[in-house]
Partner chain sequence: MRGWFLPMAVVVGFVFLYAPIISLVVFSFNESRLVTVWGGFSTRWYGELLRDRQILGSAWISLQVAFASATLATIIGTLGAFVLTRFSTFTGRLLLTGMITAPLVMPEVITGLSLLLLFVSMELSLGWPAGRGLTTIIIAHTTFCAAFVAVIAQSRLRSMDESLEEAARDLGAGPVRVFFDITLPVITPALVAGWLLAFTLSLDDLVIASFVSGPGASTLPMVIFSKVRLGVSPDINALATIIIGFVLIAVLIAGWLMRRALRQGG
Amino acid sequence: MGKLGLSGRTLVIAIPMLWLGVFFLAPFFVLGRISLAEALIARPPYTPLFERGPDGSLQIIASLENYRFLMTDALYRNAYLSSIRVAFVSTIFALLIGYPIAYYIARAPEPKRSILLLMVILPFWTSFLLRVYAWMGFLRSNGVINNTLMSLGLIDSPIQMMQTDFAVYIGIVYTYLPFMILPLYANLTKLDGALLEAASDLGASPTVTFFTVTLPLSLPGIVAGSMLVFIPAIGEYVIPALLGGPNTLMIGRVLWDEFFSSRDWPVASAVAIVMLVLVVAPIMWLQSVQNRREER
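Assuming the form predicted together with its partner chain, can you produce the structure of this chain alone?
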């Protein structure tokens, strides 16, 4: 029985381990290996990693050409920088819009609170693609916003909003706003009301109390929410592809084009590896540090 229990335990561990090992971990090795290959017009469209030499020995052919290419072409550097910029600006705006909402919900009485919370989450459950699409109808030259402004006589000719960075910011803030509000809300409800009372007893105005007590105490919520917006925004493809213009450069889009349009699999792989090393790995490290601090 004991022996059976032990092997049962191994089996239970093995199932998720194997699945994720094969379909999550192994792909990164393949990615790394193909980033060292060269593009071929064949199937598969890249050179093999091993080749039999004339004497029958196995030779490894790895080339750092793709990485050198990424370094020399300004397009890639600009795309990485501009992705970080777009994600950063969007995160700031999401925080500015999300904080008052989270604060208000956290202060609301119970039945109202649940309803407001559900109202924040509801759009998030609606298809992401369709929500971005909804903004296309809003931001177009003959879209809802321009039509309204023109019929009110506020503007004479439509404002160009689609295919600008502005539209991309809107799209990202809109899509990821619930990710900002929920951790902020969770943090603000835990806030000790006695501290706020003490501040006001000591003569602090609501504004002063907010900036000296509430805001500093909600910092963990701000960090958590910002991470949840910033991280997916970095690799975003759909939003810049639908709302952005040809000049909206984001790394997810560059990778996509490299793969689907240029059909250069090795360069696409190298773009992904650099993205992993430059952006994803530091974020994951930061998050694990954050988690460990919270556990303490």
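Please supply the corresponding structure for the form predicted on its own (the preceding block corresponds to the form predicted together with its partner chain).
Shown next is a single chain and nothing more.
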């Protein structure tokens, strides 16, 4: 390494940077380039970015028409808004369910924690698609839930749960719940027990201690878990396609239709670029807020 002028630290940094460059920046630039083209019936199905003029000069042919189209077409606006709504509501439910679970695991005796964590991770040992299909068996009209409620006499006819937004929320929250629990658990286990004892010595009740000490200190875990749920949920395609109905409009489904049904790659690329900006912008804002807090 010394002969090449590379220190160990440089090499350690270079490997992830190379990974990001190859698998994130390069596809991003390719998408950006296609989003500035026009659809064309050919291979590739979009116009070239560079073209020779009549005088032999090289001309750049780029247009923002696809982005203007996205801003003016109600279908895409509704798809973005619907995706943000579904992802936001799913993240809130995942937080409400995941926080008590993570808190309980963090406060459990050491031998018991491993078993509880295993139960959280265990669903990952099966295919994501199989888990979504399993929910279809629970939610359909003659599924487990409706049959149980009817056998107990609580309902007279099956409740329509499949092909609704409710089923989409169930699928997303169930699928991404471990992504909320694990960062919260990691944060809560680092919580200084002396602070809780001090609050108790000063006369604070367990509820007051939780809202004044535990909850504020676990904010980094809440933010990390929320991002890990919100980001994949906003571009989710499989769950809305299998559990949602025709009225469930999400940007992942629109993206699939544009790429593989309409074969309008430039518009599809513009859709992907805008979606990426919508996801990255709040992350950068949160990172900026966190950096300012650490500097104080």
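On a predicted model such as this, the values are computed, not experimentally measured, just so you know. Residue numbers count along the first chain shown, from 1. Here the rigid core means the biggest group of C-alpha atoms that line up within 1.5 Å when the two forms are laid on top of each other.
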key: Displacement in Å of the C-alpha of residue 23 between the two forms, rigid core kept as reference   = 5.9
ask   = Taking the rigid core as the frame of reference, how far in Å is the Cα of residue 13 displaced between the two forms?
value = 9.8
